[in-house]
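Given as structure tokens, the chain that follows is alone and in the form predicted alone.
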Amino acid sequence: MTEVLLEIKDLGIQFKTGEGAIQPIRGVNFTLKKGETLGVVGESGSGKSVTSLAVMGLLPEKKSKIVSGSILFNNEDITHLNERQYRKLRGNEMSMIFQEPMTSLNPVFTIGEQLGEPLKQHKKMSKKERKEAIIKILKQVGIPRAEQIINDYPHQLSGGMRQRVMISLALLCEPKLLICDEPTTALDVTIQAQILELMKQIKAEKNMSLLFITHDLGVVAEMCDRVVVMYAGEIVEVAEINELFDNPLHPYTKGLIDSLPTNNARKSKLYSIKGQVPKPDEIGKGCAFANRCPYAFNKCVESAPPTFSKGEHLSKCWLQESDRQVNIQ
């Protein structure tokens, strides 16, 4: 049986606002195995990035707090570590590639200076050894002229090059867990394909675990072994990648798949899910998706569904109740 690297149990996160406390993450549960790529998908506002920031210990300290559940990394509870303890993990045991490399890289430091920082923090190396390690990782992620690039500033590089720098920054200390938060959103399709191929190659070489956060189901199909579908701060479906596409059990997942443009069928109008993801303070006592769901009935509005399972395929939907099996295909 494959060992679990990351386990999130019943995670609840609360934020303070000017109008009172809200809870954008409610009862999130999932596991990530060693060497696995797990996709986390959902629309903007579903809670994907907030969950990943909680794992990294990067939630805003005074405005947010974990109010329930736990985060286990390598069988150790890291839910309430202090900043000093988290610094030992970040960059060394776990790393994150953020959405926009231009805002993630510091504009006033050279590429070499920024890549050298995690090596100073976590590795006992001389200045010469650090420079050699930086040049080596830049070449590994496909950056030409690495010896010159280390003296450049972020604004001197293209978007694709900056994203490769971000990947090299995340990989420098060979972490066990790499969190990728929409890593190819701002890139054109050819660069996106190169970056995804590069990440698959590095993951295989280092046997890392990837937590891949995206709204793009096409990227999920290309990269992931299993998928977690999030909606309005909770998980509504978990399945192996092929099972999810072939047999979605939750109407929200079905809607996401139907929204994909297909090459073999030209439609006059693309499908879209009606309505919007509700804000945390707008969610009632029933299913959060009920007001957008074409299959909703009275029970969906009156009470929140539990998680039903078909083997390892999990779905949080009343349609999966044994006496009310509905084919949503």
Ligand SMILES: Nc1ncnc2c1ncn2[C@@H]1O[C@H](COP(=O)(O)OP(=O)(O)OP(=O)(O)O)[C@@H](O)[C@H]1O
Second form
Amino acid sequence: MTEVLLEIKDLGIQFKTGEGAIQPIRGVNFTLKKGETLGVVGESGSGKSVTSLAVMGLLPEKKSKIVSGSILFNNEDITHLNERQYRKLRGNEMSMIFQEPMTSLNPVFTIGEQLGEPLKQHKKMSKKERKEAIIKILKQVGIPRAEQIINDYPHQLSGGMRQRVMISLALLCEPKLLICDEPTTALDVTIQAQILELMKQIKAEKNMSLLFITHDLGVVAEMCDRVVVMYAGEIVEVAEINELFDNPLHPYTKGLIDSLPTNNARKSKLYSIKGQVPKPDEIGKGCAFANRCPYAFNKCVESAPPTFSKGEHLSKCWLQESDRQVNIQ
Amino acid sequence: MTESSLIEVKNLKKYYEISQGLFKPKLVVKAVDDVSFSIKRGETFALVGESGCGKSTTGKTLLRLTDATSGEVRFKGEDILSLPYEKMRSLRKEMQMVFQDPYASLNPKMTIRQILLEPLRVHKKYSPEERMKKIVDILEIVGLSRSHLDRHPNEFSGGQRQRIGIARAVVLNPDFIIADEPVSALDVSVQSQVINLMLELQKEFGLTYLFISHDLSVVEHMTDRVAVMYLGKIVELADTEELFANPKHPYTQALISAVPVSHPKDVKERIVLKGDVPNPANPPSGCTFHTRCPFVMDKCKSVEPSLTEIGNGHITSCHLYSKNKEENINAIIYS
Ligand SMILES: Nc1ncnc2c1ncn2[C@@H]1O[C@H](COP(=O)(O)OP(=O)(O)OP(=O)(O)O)[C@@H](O)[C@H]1O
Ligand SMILES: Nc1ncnc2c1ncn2[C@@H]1O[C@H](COP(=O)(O)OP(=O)(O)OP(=O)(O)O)[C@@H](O)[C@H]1O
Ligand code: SF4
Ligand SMILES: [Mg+2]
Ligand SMILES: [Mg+2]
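Having displayed the form predicted alone, please output the structure of the form predicted in complex with the ligand.
To see the whole picture, the full complex is given below, headed by that same chain.
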């Protein structure tokens, strides 16, 4: 059996807002195996970033609370570590590439200074060793003139270069877990192709585990071994990548795949999922997708479906109840 | 100008001067450098290309949101670049823009109700009751609802804000919409709703779109013709189906090959370009693509290729396709 690096069990996260508490993460369960790339897809606001921030111990301290469940990293419960304990893990055993590349590099420090920081914190290295390590990693991510670039500031670099710097920053301490939150969304396709290629290659070399968050199913198809699909703060489907595309079990996943322009005749009306994601306070006792689901029946509105499994393929939909097992193809 | 074109762009240039400090010469960024095209009535015309190639600047110059350096833009036959301010203002309701950045384009102090009512009020369209009905309808079409009316933009996700921007542009029923990356920030499921909405509105009102996007699968789906830009210039222009089936310019070929697969089992021959987009303030000599081109020849480094028609409205600027005999052989090998 493959070893598990990260296990999230029944995670629930609450936020305090002006209008009272909301719970946008209502029950997230998944495991990430060693050496695996696990894709996380889902609607904007479904909780992808919040889930990954929770893993990194980066939730806003005063505003948010983990109200249920646990996060296990390397078989260790890290759910309630304090900031000091987390600092040992972060940037070292686990790191993250954030959704907005510009906000995560500090404009007033040079590239070299920013890359030096995690090494100072986590590794006992001399100044010279640090510089060598930094140049080496920058070269690895395909940055030309690395020796000069370390003296540049972020704004002097192009978007693609900045994202490479972000990647090298994340890889610096050779983490076991790398979380990528939409790492290429802000980039051009030709640069995206370069970066994805680079990430595949580095992942293979270092045997890392990747949690790869994206809303682009094409990128998922290229990068991932397995996929979890999130909807309204829950995991609604988990499947091996080919299985997900060929035989989606959850109507939301099927809707997503059917809406891809490439799966629709040119100029035709695209398949689209009607309606919109319910807000946290609009989710009733039934299935969170019921108001948009073309297959919904009475039971869907009355009670929330549990997770059904078909081998390794999991889905949270009443259609998969053992006496029903409806094929939605 | 041909009968059927709604807008015609000729030799449009937009140069930005960037000050380098007191004693240094100014840098000139040729954001749009001698671009010509026309868009037919009812057509969806796409501008694609990498970040910084000048797509948004082209769009903004067409609407006079920024002044052109030189060139001509004719809308319904009228040269709008020389139109007096007042006339331009009233033309604006016929030409709308959906912006790329959903954060910057909505006034954070206004409620959604105010944001959507404003254009109707400014251009004196409909009675007050009709206005309310209209904006609620539009909100629902873009996937939001009446319950959002009294909220402010910062209470919405990026995706939701973009939908509000689209609602604001279509609420006036304009003839021509420049949509600058209108669906880039949206979820796949909402993206398809918005594309359908744009297609529907187009059918119903004969709308003409300039569709700026870097998402080629969306461009392939919904546009009629495509112009590919690189560093301020159009390097290839063709009917959409022709362009995707038969890309000629090496840059277009790389661009199309870089689109992610649509199924994990698909394999794709990928042309991975080396390096980044060059600095537009200091573009390479000759063919500006020569620093990244897999087929670069000596000539490319010094001589700028011109746009040449290579068949039925399909034009490209690349020495592989110039009339020279020897190079034609290369073109056949590489295409
Ligand atoms: N600091 C916060 N305070 C209150 N609510 C928050 C906060 N951060 C996130 N949320 C809410 O949590 C939910 C999940 O947000 P999250 O950022 O995880 O979505 P996402 O899946 O990453 O979406 P996207 O694809 O748009 O990045 C949203 O409804 C969001 O409004
Ligand atoms: N106001 C400005 N002042 C100076 N330079 C500008 C200005 N606006 C744009 N530019 C430059 O002009 C060039 C074209 O920019 P533009 O925004 O049109 O590109 P784009 O193709 O829309 O890119 P993207 O895909 O990133 O939106 C870029 O090099 C940009 O830096
Ligand atoms: S449980 Fe019912 S409503 Fe929910 S996805 Fe399945 S069929 Fe649709
Ligand atoms: Mg996110
Ligand atoms: Mg732009």
